[in-house]
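In the block that follows, a single chain appears as structure tokens, in the form predicted on its own.
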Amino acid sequence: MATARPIRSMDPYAEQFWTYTLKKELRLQKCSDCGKFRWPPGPTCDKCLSEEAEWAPVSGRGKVLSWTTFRRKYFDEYPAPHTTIVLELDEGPLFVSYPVDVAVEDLRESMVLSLRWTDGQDKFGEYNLPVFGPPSA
């Protein structure tokens, strides 16, 4: 069985992001007709306004750019302390996800993090969770 998280939110965009974590895929939506990465994803391509979009794979590979720990309990899933990170992928969009296998003390700016899989349940059904942590040697 699964880790028991906090319900998702659920709509067709990200039904299709998460169906792609379940073969532990991480894909984005991409524009087209310029190559521009949505994310978060949606209907039109805000830097050139078409509507045409695939979701490609990213590398999975991104610099932190910010974190955060709430040291309130915002869900019974994540007891506080509890640490987010903002990273820049490395083919561009900012991520939040949360750090694992570093110590929130060495957490650092521009630090390179690469993407790990941690599972994940609620009641839409079992899923993988993208998370970050240090590049494997």
Second form
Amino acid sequence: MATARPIRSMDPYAEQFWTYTLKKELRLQKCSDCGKFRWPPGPTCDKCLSEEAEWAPVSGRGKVLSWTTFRRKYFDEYPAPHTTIVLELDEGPLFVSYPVDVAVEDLRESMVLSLRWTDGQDKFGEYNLPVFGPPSA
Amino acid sequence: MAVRFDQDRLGRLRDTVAVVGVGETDYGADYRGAGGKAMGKGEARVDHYTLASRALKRALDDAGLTKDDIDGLCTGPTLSSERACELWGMNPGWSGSGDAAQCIIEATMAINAGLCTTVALVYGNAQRSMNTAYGGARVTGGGITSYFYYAPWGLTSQGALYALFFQRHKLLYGTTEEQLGAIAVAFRKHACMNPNAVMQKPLTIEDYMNAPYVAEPLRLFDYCLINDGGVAIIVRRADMAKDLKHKPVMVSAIGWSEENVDATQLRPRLKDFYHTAHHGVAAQVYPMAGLTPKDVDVFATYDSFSVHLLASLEGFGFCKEGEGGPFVQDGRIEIGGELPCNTSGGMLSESYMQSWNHQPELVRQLRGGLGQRQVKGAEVAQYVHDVAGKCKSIIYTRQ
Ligand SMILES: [Zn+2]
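And the form predicted in complex with the partner chain, for comparison with the form predicted on its own?
And the full complex, kicking off with our chain again.
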């Protein structure tokens, strides 16, 4: 049994995103006309309004922009304290996640973290959750 | 981006509309009504409409008008205007809906377009009685909003978004938690001078620093209250605003600018602190009113979280970007200081009325006679709203 997590916001675009995670692939929509990556997934490119997009793999590297530690419990699945981070991916989008294998005290602005995977499931089924930790040596 | 607004057209709206009446419910009593406790869903003692009705009655009395004088209505987001009109026996010629600043701007536009002359702006929210949640699994709505979308990673709550915002400010500018605390302390000081404020117990910086974190680095006192209440404001065409109960307070400037691209990724918050939107609005309101930030005597900002004040002071040029921390210290934002801010106690300490409560306070400061809470010689009051990248501002003046 995978780890129970708070329910995902689901629509056909999100469903595609999570399907790739079953193969441990972090793919975001990339506009086929102008090349802009977008996140969260959706129907059109905000730069050129094109509906044509591919699900392109991303490097899985990002720089830390900010973080917060929840000291109060908001979800049963995430007892406090629980830390979330925001990274700026190499491809441009900012990505909310949580840090693994790095202590909160050691987080720094612009610190490079890279993609890891952990498991998850909710009423829509099982998936893998992209999380971020120090790049492996 | 090129300047899109037309200063000539905007400037023609200056002082064309006046605030003639304000009213609100008894926030403290509303809060204590349930022994200070929230009740379960469906057990509410009051509802949004009860609170809104009480405030409307007081605002009409304050103006010396009756409901039959009202030919326009703007309601806050909790009210359906059809139901409100039915309850109040009104058939306005025009109606609108939105947050407080939006309603003032839209009413100004509707009056100037000639659709109506006298607009009641009405808000009521029984959020405490109804046990409304602003974070976690009980947040209503869902879908792609910037805080619900990240639930699988454990991030929701407006507070967490502002914690990320303040953490970024700390990282870039070295802003300290004590500096942020000065905001909560100042607003509480103001609430203690306001008999209608929910919070009446003084707060020291030690109390602030000893309070628990909720979403670190934000502490309990960085968060607004969740309480019941209602607010109403009556605005009227300026040439019809004379000879009422109070000297009219003019709407001297309105401004509106948004920052939405990549909003769900939090980019406008974390990479810009909403400053692009602030700058857009500042370029509208100060020329429109023929004033500069130096002329502002009383300032109020949307303060669901203390952090908003840092962002708006920097974005509107009261201090340089990154210097909000030092600016809010040493009593500068307190009554008697250089720029008194959120003088009613704001949403942190007076009442969380989603900024509706700030408007009566600014109007009363310009009318004068608030006793120890009065900002001496107040002639210009500014409100700034920068929620979710939609920035709006109103400048009120006494004439
Ligand atoms: Zn494109």
